[in-house]
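Quick heads-up: it's one chain on its own, the form predicted on its own, in structure tokens.
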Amino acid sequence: MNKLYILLIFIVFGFSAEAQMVNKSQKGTFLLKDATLHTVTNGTIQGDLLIKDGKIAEIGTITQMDAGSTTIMCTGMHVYPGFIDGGTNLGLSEVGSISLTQDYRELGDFTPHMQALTAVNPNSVAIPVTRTNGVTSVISKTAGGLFPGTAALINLHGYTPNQMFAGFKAVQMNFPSTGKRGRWDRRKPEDIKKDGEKAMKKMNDIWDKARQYAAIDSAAKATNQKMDDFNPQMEALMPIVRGEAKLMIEVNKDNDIKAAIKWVEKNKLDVIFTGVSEGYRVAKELAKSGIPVITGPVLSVPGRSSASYDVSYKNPSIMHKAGVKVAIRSNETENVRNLPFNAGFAAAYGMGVEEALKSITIIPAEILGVSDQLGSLEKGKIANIFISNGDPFETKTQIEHLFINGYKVPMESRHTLLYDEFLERDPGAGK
């Protein structure tokens, strides 16, 4: 079985090769003239923008250009911030049925110090199919048990996941979920009750050790003194405890989320709630509680049998409306590139397409604490941009231009290079 196993993969990853990009990414200056700029934070604009070392260098009216530059003419073209996925297992899975190609779950129920970059794979087929439909950056994250481990940003461009890390990491935590675990779910109402309440016990046991822990660290360093035992998980935890770093807590059912915002104000913690898929039953909580949101996927089936069929499109809407702030995640491995059509039902759907843009792009860079770096044309800010024909919350719109950190990165994907192999196709002489 092993020798089979290694034979699959062999084969992947030998059709993967061929699959990837043939032209290099180009990096330079770039004038992108004449285009129609959706800035995002300073409304819509007809003008340029100027690529320069890795950063936009101008935005408006520019008539000088250094020697040597490249001018991308833009007439009648739309230029947009990279859109930004706010949960996906991009780079950490490959094939779903052979599980030597899956780094996002590690073994046991507690491994918060488990660090999703490190097992990014900067050469996964689904990463330059991702990027041909605009998204530049993604929260690759981990699943499993009550702490699966550490989630990071990273942008979709490089050869080693140091290069593609985009400045921010959380520790994820599932909330224990009191409801059934889906329509398959046929446990008993009481050995419901009692799993949630095993479920609980056991996070808030945790929670106390992580306290204790950090009360220990603090006095021994307070008389320069080193802890005898070294524990990574409540090492990973510490910072949590302190008030000094975020932590993203996966919560979708209504009561649970209420039990989460009472948890987390207990804590007095600093949270990013995720998944949230019955955030509309609770939107008023949930904007009173001040805990910002990454809801999705949109493109999904409501979770009761008693929800209308409509309840996740309208969910990023009702809990927008209500006051929350809400950015807008695909939770998916290979159709993430579907990241702007869960962005566009949301938008169809009562959010508005201004607001349905800014949940993929400024609204998740905010709340990831990369603003100043993403999320927006600014001067200043990296350049994660592409250039479209269109609206690309429509299928119909092409990506014609892609720039991450700068780089001119070719629209080449497994998709676009079948595409074109079999389009003019060749039998052969004499067949």
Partner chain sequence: MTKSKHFKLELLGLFLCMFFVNIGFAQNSNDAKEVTNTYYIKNAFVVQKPGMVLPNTSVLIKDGLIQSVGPNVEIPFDAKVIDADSMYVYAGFIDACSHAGIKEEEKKDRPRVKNPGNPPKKLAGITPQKTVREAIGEKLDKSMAELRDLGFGFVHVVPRGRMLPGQGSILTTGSGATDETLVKENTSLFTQFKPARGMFPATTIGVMSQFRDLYKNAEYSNTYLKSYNMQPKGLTKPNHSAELGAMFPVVNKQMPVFFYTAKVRDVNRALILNNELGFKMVLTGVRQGWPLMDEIVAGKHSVVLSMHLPEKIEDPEEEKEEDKEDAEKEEKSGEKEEGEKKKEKKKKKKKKEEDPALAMMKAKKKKSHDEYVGQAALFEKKGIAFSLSSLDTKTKEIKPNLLRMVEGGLSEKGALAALTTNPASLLGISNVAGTVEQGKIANIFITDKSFFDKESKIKYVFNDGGLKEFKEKKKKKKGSKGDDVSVIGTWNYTVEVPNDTQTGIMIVDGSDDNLTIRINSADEPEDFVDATNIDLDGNNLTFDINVEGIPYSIDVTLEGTDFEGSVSVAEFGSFPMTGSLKDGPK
The other form holds:
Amino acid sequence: MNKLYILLIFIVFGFSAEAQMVNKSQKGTFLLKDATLHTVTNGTIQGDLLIKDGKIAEIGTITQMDAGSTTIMCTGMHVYPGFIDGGTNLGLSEVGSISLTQDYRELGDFTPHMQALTAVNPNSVAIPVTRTNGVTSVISKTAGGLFPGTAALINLHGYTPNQMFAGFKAVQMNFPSTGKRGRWDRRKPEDIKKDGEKAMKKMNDIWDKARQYAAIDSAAKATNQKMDDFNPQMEALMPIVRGEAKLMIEVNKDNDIKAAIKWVEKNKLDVIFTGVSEGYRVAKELAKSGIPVITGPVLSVPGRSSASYDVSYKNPSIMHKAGVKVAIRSNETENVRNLPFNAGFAAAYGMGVEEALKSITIIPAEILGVSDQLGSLEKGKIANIFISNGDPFETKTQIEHLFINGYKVPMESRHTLLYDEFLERDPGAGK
Amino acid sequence: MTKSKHFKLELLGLFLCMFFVNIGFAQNSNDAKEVTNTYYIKNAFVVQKPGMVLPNTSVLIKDGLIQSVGPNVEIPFDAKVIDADSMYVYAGFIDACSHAGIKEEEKKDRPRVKNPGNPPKKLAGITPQKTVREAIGEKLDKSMAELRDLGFGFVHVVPRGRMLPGQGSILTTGSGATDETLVKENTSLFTQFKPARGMFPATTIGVMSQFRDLYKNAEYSNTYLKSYNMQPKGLTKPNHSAELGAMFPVVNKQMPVFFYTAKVRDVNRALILNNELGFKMVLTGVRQGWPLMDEIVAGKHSVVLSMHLPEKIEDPEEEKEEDKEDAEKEEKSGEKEEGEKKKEKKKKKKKKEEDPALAMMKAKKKKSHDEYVGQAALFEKKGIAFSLSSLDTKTKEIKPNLLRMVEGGLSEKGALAALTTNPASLLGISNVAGTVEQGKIANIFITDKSFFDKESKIKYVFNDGGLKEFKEKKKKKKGSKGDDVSVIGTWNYTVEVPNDTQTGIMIVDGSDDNLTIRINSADEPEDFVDATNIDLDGNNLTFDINVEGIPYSIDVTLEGTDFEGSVSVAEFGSFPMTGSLKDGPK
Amino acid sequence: MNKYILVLCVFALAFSSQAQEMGNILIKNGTVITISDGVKENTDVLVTNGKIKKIGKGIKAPENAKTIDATGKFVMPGIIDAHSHIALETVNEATNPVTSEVFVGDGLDPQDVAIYRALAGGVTISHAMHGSANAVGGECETIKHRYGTWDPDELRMQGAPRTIKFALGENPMRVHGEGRNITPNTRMGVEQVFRKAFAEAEMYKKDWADFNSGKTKTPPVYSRRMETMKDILNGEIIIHCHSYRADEILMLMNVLSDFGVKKICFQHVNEGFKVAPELAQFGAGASVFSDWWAYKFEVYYSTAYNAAILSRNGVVTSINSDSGELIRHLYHEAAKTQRYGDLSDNEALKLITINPAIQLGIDDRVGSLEVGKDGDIAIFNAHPLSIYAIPQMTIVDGVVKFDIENDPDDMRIDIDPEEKFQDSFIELDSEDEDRCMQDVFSELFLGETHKH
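Please show me the structure of the same protein in the form predicted in complex with the partner chain, now that we have looked at it in the form predicted on its own.
Full complex below, order starting with the chain above.
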């Protein structure tokens, strides 16, 4: 593959014969020397960056070196904060068509207590495939009914879900849709409307109960009594009702977004909208509501055949320009690696490179409440960083090095290993 | 118990009479018979053929045939004279392709077959040998009578089904048995791009392939059979496939294929097959054929347009509707808004009108709507002598849709030709139908004004030797517009049945959105039955009752203190029902 | 007046031209990526009567030619998608393991707005394919994106060779074996379905030869299915075979060798990289996804470096969409081979131009900018392999079919006058984008859909 990379492997792992067999992540102190640092929050600077104890220890011109630290010469190279994908099923699904390898969809319409983090497989083959494109953190989310479960933000490195957990969780809600469920949805418009109304009623009913539950809980605590009930669903909703936790609401159609804004305002909740594929039709209303949005995939077909071919490309930009806080997600599983390309399309179609970069770094970090830890190159933040030989949105660019939690993660995955093995097969054709 | 039984018996008796009604048009074995079958229509505007109106003309009908047409026809002594001064006489319309009289397929579970790639032909919907006689069965279907009451005298009936449902026949709209109403039998092969369910051909492309296969094999089989019949010795005995055999007249170009091609893509597919195989073809049930107009003209294809049209688009109304939907939704999702918010909403509404996506869609819809409606006019302009068909069309929409086609540019003459002379010649029955001329079958009708006058009403229908007269209904008291319809109270009702009149009382109670209805029969005034499925939509009241297992559905329209509508009873049909308020709410 | 009325007028104008019309157009001063003859700066391309007449500098516009200034823009051949299901109302006749009798060209849908969306991604030709439910599927159709017509015939690329869909592995096994207890239930069974069909076709061929020569008197049963199989044996049809695993790819090549069939392009072929030398030796093409994998077990051991490995091993390789989404940015899909395998610009662009043209047997007419070839051209504002490239104009037969400067939102042709705006939205479900198995699961398993 890349010469520099091979050289580096030699330097880092050359001492141990076993380490050569299996490339493991390495913790240490790393000095990235003479790089173009895309800090995201403080502009682009030429300089050095020191990774130590899992954190960004220093940015600027660094001359002092710890003993045992590794220097990576980055002349002509670019350093970026790791990308954050605000919506994926990564870690929860291994093979798309085999349901027994899928852990994101529990039975039932009301399962907010289902924890995505519990089922994240740290060794999912798709994880290395993802991070080698510079994606270092993702929201791993559930799917299903009205309240399908609780999503979690994970870093794409670690041996246990807890090691991967990146400090944010939220209950998800699928706002009742008045759109067709898919191309093959054969329900009549009246039935779709009826189903939507039914779901709306159910949702309001659940919410009334959740509020009541929280009130009883408060009363119980105030009088030092215990509630005589095991109700994990309601327990999961309680922090949201009390305004202590965020709710992620998936909503896409124009009128549904408007209805969701009303619903949120009425219930005075702290929410994040996800999906929002028709946000461009209600951008002003969204901006007024102040609700942040995690939108995507940008590379998707418009929801209406009457809509312009490029509305999905332009959607993030239109919302952003109207004043909405917009993060971009891939909504993918095995191809979360396409997140930077989704951002690249958004950049080309009106958002601009700078804002598009923010939409997969600092903006999702802010929306998810982890901007003190992630999303930019700043001293003290977690060292989720990658080094590339150019603009990481461009497909021509190679990602050369990757750090997650300060670990230097090998740039290999099933895809690169198969390439290495099969590019020049021996024997070739014939025996 | 006994009482309700009585109620049931009463109604049952009424239904027994119904059977007699069905056998003879406007006759009833218990009624006094018609005393003559000679009719004299006096002094009418006779629309002899499209574009030819004869004023002050009389028509003499005898034994179901038009005896003479002219200004000075003598009145025979035994004639029943109809004073048709200022009225219009038309040749009975011809429905060029219809499923009238043929029951819809019962919805069954999909049949399971062992090998869906090669299923039994019948399950796959391939029954070209099936005849209308076979398909029509017992004539209990009311659709034929409905067409007759609209002025139709003849119908080209084709069986229902899937890909190859069977062969069409031409019938009069008379109420006699099929033997009596048949004009011409097995005149067409009806074909559709309608796949089988879960077996070959399960798709339109499968149907295309299957049609080619059948056609080619019918050709080979037909040729082989001919040589076998001349000299069988030494030849393998032919395979006598019923399906292929039924297609021989088609491959011999004797029988036309009536290809059901509602939408443009089906039209194209039929044209492809026709180009390849070269059979006689009629495109039928065409709703969206204009995009391929040039090819249809170039190929000199016969066309039968459907009288189905999309819902009428009236711009301001539609907007209201969408707004209403929005408003409903907003109301449901949030709290009801007060003064200030309402103002805001009004502003919003103004904005919505400017929503370019919505506006563009609306404009395109209107354009598309106009194309559907204008199709007939366009075909006329291109010189295609098309006919019209009731396929996919609700009976009550036929006349309004014809008028919309005329509004869309079709000439009245063209419309009339499409309903009379064109189909007559298409179906090969010009010598007996299509015009008001001597010697033709006297399936004709009389209207009070020109048929194409929106207000025109049919006064008389002559059919297969019988006459049906349409009496003017009593002018209803019209509740002034805006009056709230009040249904609460005790109502007298009357149900007209052929041999009897049923009366009784209907008590409506509760509130408009939570009504209760109890109903009795005058013969057993103490015995009430409770109604179910009560629905009041505007001034339209519907409900069901069940009397010892027999379900009745009532559908009436309220007009002030009167109502009018019908009661329908499963399988027996429906009967007019009227009523008036006895006591209002206290 | 109202904006939309204006837009409508433009729309009407855009389509007032007759389809299959041949256009005259001069593209001035662009960076011309010829594919076959390098990249030429500041160069003009002249198309007359639908064909490329001249490539060079300072070409004067003929009187009847429209002139387009492409200064600062990139001009490349129209993109070709070797695997798609757009413009089709029916994809799978999934009732039999062998359905060579059907032809998706009988179910073309020229009103599919996906055609316009493909044009807006620079794609001028796509291979409208039967699905992958059956071992032997139906015949496919190579279409030109002459959007704006109602007539399916005008989409067909006249003279393009006939092609047929084959399918290996999970899909035919699941539909027929698992779904109906009919062979094939395994990859062994799939092999025998092919062997039987070809053997029967050989007998059919002989039976008809005997009848036609008068040797026998009774006509054999005419069979569209066998007619098509016979034409494959006669080398008149190119096979495009849905495949994933290395073993099944080798299997089909063996079967074809035994029956003397040579023309084949493997589709998807996710494990093609494992048998690249064998594919090259057989002369088989490979049409792959840029990066799709893991959506089912037979693509779990995949690599996005597939196209690179295949190309480097001398296999004629293309990148396809198989999706109404991906077809809108095949230029980006091809560009991914630069991240996954370091392909050069020209190598990457060949994957979506001349190589798919070779696989469809139309490389003598399209796939590169050469004098005499069809005037199918895509113009971009930046190098088409850049993530920031935006297609500006797409030309088919010298007729502008997409122009970003004249691009109304609603480009549908067939409008349902009864549809309400608020009923027209479809929630995105990535599973719905796949159409390879369309008509199968909605029919058989009601509602359940799977990818590819």
